[in-house]
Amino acid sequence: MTSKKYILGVFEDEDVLLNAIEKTRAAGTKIYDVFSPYPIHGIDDVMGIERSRLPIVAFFCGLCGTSFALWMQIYMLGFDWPMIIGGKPHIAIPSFIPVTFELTVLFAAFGMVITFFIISGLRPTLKVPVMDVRSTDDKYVMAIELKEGTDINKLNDLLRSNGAIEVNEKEVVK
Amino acid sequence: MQHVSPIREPLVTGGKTYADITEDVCRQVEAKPNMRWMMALGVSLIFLAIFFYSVYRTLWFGIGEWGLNKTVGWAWDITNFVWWVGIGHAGTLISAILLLFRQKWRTSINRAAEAMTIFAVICAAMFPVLHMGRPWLAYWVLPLPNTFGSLWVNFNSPLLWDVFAISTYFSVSLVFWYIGLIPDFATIRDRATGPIARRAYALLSMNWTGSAKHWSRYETVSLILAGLATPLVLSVHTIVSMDFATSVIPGWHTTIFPPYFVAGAIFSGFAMVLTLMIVTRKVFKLEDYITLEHVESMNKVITLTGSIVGVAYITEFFIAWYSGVEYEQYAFINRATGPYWWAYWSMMTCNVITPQLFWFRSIRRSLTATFIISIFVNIGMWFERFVIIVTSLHRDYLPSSWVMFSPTSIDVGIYVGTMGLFMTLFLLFAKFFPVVNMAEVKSILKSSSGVSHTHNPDASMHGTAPKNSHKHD
């Protein structure tokens, strides 16, 4: 049981968050994250945070869906229990595109969701570490996870001349 | 900060803060039924136990309970369930292709349009699995070796790939449909104060926090899907339309299909969307969020996919005529001057003529106009699927095995019986899921509500906009 402490800066307007998100990084105070009811562009350029790289998996994802479906049908028909359909070829590639097709949307689809939600934490659970309840509703919260040694008066008075209506400190229990 | 287009009507009107719009979509979820909704869902459970009164005759007795015979061995039973597979289409096209386009209006009608489209594609797929006769052996339509030894499905055949299509279909769109609750799930999990909906919501929404990190992943997500999405709409309804194509039946074999059936999917999915979305927004006090725009919005789409059905029916008409093959010209004289020519010219009345109505501005923004307008668009493309259908196989080559096709009342149980299901599932969606995502709506509030919500004096005035504001597309 470790428990962190956070000071939380909670705003009323998502530009001077913005703007207080590039004031505060540029004092040099590392931000633990920020909460929103939305996602807010153009916070990704001033928070640093990197493109996700789900795409790509989506892409691969996507290409073992091609293979197992086209492998799965020559497979079938034309090497395991051949059969002869209206005259066609055992391996009639043209008639074996729309499950391909929709095999490769179904990996791709559901290999991205499952990464998306193993990379973010998501799962069912009962205890949900909500730093702010009103960060769903209408307010964004800044947290900053506070050190040992620590100013804290310095780092009330940097979010509050940045717009921060309220300074809260949040124990967080892990 | 302001963004309001001068030329564009606002999307939110009333003046809404983000803390209204989270209280006028939670206040559905958080308050105990009404009694308007326990009347309808009452209604509704009557249908259902219609339905399930149906499947169990057809179940216990068989395929005979229906009217089907030799000559027509599928008459409602397809009919409903193409015509439920297109009511479906609207909801991934207003979550996805519209949201490639970056249109804004969508917002307040996805989540109602996706959950219309899940509930649809599940009363559809009740059709061809109670026509197999025995349901219970449907898992024989999937690629597993059977008893036989190594004897595996017909992957030619385009009632195959149907299977892949829909099943592929229903749990993308289900994924796609989840993903975007996860975050209103979470808002109703913090202003819950029941430990029941504290829990529930708290499970549902999968611990999420509306980290900025999360947000910045959930973004790429739902685009990728919608990309994903937006292909497989078109791929479904290609597919079910190729069911037909691929046969000899005069009248179904041809090439206008796939793009036709697509646009007529789209025409009956806006008509239902709207039927349903002008209860809904009068029953939940909405009409902030779903507004005469997002009516006018729709009946646009509606009077573009219309035209294309009529250019559909004319073109099948001129290429039977021209084709030559005289089989094909006897099957389009019959469908308009046969027996059933009051099924061809419903359908020509409801779906041809009516939408053009949505050329005057006036009938466009007139909620009983539109109201009236899309339940006979639903008729209109339900009697599209059964002339298509119905008069193409009642006649065919053989002029002795001609015959006439009258449903029994388990066929029309059936589906009166799916109407039910369809009400029953929307009505309690209605009542436990926020109907309108919140999220998403937030997150257009300020480009196009109208009113100014900025707390930021340097940001409100002209000219010194803060460096970001550009990045609100």
The other form holds:
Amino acid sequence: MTSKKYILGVFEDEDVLLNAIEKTRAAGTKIYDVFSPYPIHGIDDVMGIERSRLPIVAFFCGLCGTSFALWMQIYMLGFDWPMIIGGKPHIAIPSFIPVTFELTVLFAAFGMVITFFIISGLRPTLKVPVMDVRSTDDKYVMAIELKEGTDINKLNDLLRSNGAIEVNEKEVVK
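Can you return the structure of this protein in the form predicted on its own rather than the form predicted in complex with its partner chain?
Lone chain follows.
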């Protein structure tokens, strides 16, 4: 098991937090993550988080679903067990649309969920590390990972000067 140390700045107001994120990044400090009780509009831009590529994965998974649905129906109704239903040809593309749509949506949804879990590293665990319990209720927490040679006093002063009501140090075992 590995353990990492973090310094946590606790804030009371989201506007103060957004301002603190800008100033902390401008000072050259890398922010590990920010925890809040609800989504904050614009925090992704302030933290410099890039736009997700998950829609690209959804498109390709949906394309696989469409291809599989058409191949499956054409093979089953055209070659494997050809039946004349209502005088229609064996390969009647308009009648394949509902199944094709459903499998496109199914493949895209499952592909996005599986990709999201793999990329974000989410997996079932017995104990989830929580940086500060108050971040689920009414406080905002900025976590900065402490690496070798990091001046804790400088980080403490930086966070307090940017509006943190308290600064804590926490060790998380993963």
